[in-house]
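There is one chain below, alone, in structure tokens, taken in the form predicted alone.
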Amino acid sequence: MRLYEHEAKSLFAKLGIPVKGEAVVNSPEEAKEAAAKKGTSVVLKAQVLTGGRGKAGGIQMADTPGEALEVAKKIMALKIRGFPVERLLVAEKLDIQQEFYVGVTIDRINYKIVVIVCPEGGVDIEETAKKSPEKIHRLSLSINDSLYPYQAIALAKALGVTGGEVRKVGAIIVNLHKLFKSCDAKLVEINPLVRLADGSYVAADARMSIDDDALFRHSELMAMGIEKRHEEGEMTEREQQAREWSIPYLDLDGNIGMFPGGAGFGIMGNDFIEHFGGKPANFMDSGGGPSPERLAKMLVLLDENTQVKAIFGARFGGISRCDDFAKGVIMFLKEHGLSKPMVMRMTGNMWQEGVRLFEEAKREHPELFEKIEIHGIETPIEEIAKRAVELAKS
């Protein structure tokens, strides 16, 4: 569950991490306000759930309050990921010398949490670690240990802080890996950390994820107005139409539409789109034996979805039926028609009888079928997976 830039900033206030006075807005009107009251150049950053808001025009800089109000209507006026932008964060632009990166996570393959530094900050971690992995210092802790002071002045000199400021990053990052335990988080970052002309340091950005189902342990969130929320913020008008009809579904930024047969098969599904050199537009569940209403209901998740070019569906009949898959699949053709191909594969429970009812179906209304390319048990799932990518790519 992944909390606000000026929620996370409160929370590390708290723990003795540096953080500059910024003010939470919810109007351009507010922002010149805030941008007055602060007498000098201004930075304004779109307040949503997700990564990217750079890149997208999210974060922008002001020199007076005039232009602070102008800034602010074109910023509220974006929708970043597809979500709308009705919160600011108005702070005082920064003399920045230098950025690094902090964090503290989980490592999931060794079940440890592994604090990460970098002397590069303010830049994706993720293709620092593919470019430049020697750049990345990690250290890795057992759930139960504490951070010590020495441990963490190791990783400040890591980022070429030299002199009385290793003590200050040192505290710095003690401090990270306190509220990382304290809130049950899931991540807490500090991108960029930044060192200001007078040798002082302060968070920039925060980002943090805590576990939600641990929430009910910490009524302190709960007194600030964190409250349950989508595991990566506001939901998407699909993810809220899903959500609506009882269907677990969560985009993501890929174009191939995913519909799957079960959770397990829908993971192994995306896997192999990503293998191929494909990449899925979402990743679905259509739920222990769904029914034909369910089915038409995931394809016109994805058949509405402007960012996918093609659908990759792939049934394996267990608890569920191939029959009932084939009947979701022709109420959704008669109902709403596929604007986009779409190549499937089904074996399994009843998969003969399956077959049967799109034959007789194509017979009858030939022109439902002319995006499709329906396959059976012969033919392998992993080219299945190849022709969806291929679609994609044409």
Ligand code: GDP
Given for the second form:
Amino acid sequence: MRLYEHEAKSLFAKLGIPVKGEAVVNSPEEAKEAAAKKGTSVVLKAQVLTGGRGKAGGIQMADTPGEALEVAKKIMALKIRGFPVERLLVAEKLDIQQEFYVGVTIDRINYKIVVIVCPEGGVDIEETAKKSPEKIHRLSLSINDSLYPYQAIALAKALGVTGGEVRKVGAIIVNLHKLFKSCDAKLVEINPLVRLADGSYVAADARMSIDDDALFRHSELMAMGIEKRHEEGEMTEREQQAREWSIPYLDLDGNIGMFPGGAGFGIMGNDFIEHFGGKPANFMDSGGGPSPERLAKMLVLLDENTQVKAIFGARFGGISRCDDFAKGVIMFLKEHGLSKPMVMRMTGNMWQEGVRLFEEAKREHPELFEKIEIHGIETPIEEIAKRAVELAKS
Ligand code: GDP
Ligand code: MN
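Given the form predicted alone, state the structure of the form predicted in complex with the ligand.
Full complex below, order starting with the chain above.
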């Protein structure tokens, strides 16, 4: 489960990882007060369980308490990746000279703990890993290994840090590794670790994810008010909506809406889309019998997602029949319409009848089917996946 930035920073502070005087507030008025108390320019930061807040407008500066009030109002009106902003961190604005990345996580392939550093911080580390992998430095450790100062110093040097600052950064890396182990973390990340004009270093951001199954071992975390965060805290609004409707659903990063038959077909569909160079916007299962009501809800989840550019539908009729499926989808199209192009294929139980129903409905209401392509068993599933990728691009 993920921790909020302010929770992670309070753990940093306990271990001697430098953070700058920060306050958590629940309203724009409190943000104004906190800024007045600090008496400096401040940075206001949305406390949400997702990254990329900067790009989404969730991190903003204010030079006066009045400005802090206005900026806080703006940030608190945002929804960042589906997360409403209910709290802000108000911190002293840092005069940043340089940004670095430092993180500790689990290497699941080699069963190791891996310390990762990169001289380019403040940006998405996944992007850097793709574009300039040579900039990323790693140190693998076994679960029982300590991280020795000499190793941390080598990592600090790899960041390009020099002189007396090497020890400071080395100590931060050692402490971050300690924190990782002492909390049963899955990830601890400082992105960016910043260098200030006076040569000191501060964790400007903090991201932590801990193993919730190990939380019972950490009375000190529970004493701080860190609770087992039921999935809701980590779910997007759409995922919460889907849960209310009992539809197993996950938001993903891509732009192809996945409208599958069962979960198995759903997983396969996602693999196909990736194979042909596309990116699924979600994973979904019908979560029980695909009644017309349920199909309508599944389509609403996709239709209302502005990220979705095209929908990939693949139905395999097993116990449930394709003609019933077709009836449900047609009913939805008549009642709500679909704003996105969709390519669909039906095979299995009663697929011919399903296709026939679609064709009939299309003759009656061609306007509803302009952006919908229906296929049966004659079209291989690969073609459907390719077509969905094409549609999403155009
Ligand atoms: P994220 O976008 O969710 O990762 O949020 P961060 O806390 O990492 O902030 C994003 C970016 O905002 C950082 O990489 C910095 O460039 C900038 N930023 C954050 N805090 C400060 C600050 O105190 N002063 C300045 N000048 N920039 C900051
Ligand atoms: Mn960050």
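Numbering follows the first chain given and starts at 1. In this text the structure is predicted, and so the values were computed from the model without any measurement. Superpose the two forms; the largest set of C-alphas matching within 1.5 Å is the rigid core.
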property: Cα displacement of D303 between these two forms reaching 2 Å, rigid core superposed; result: yes
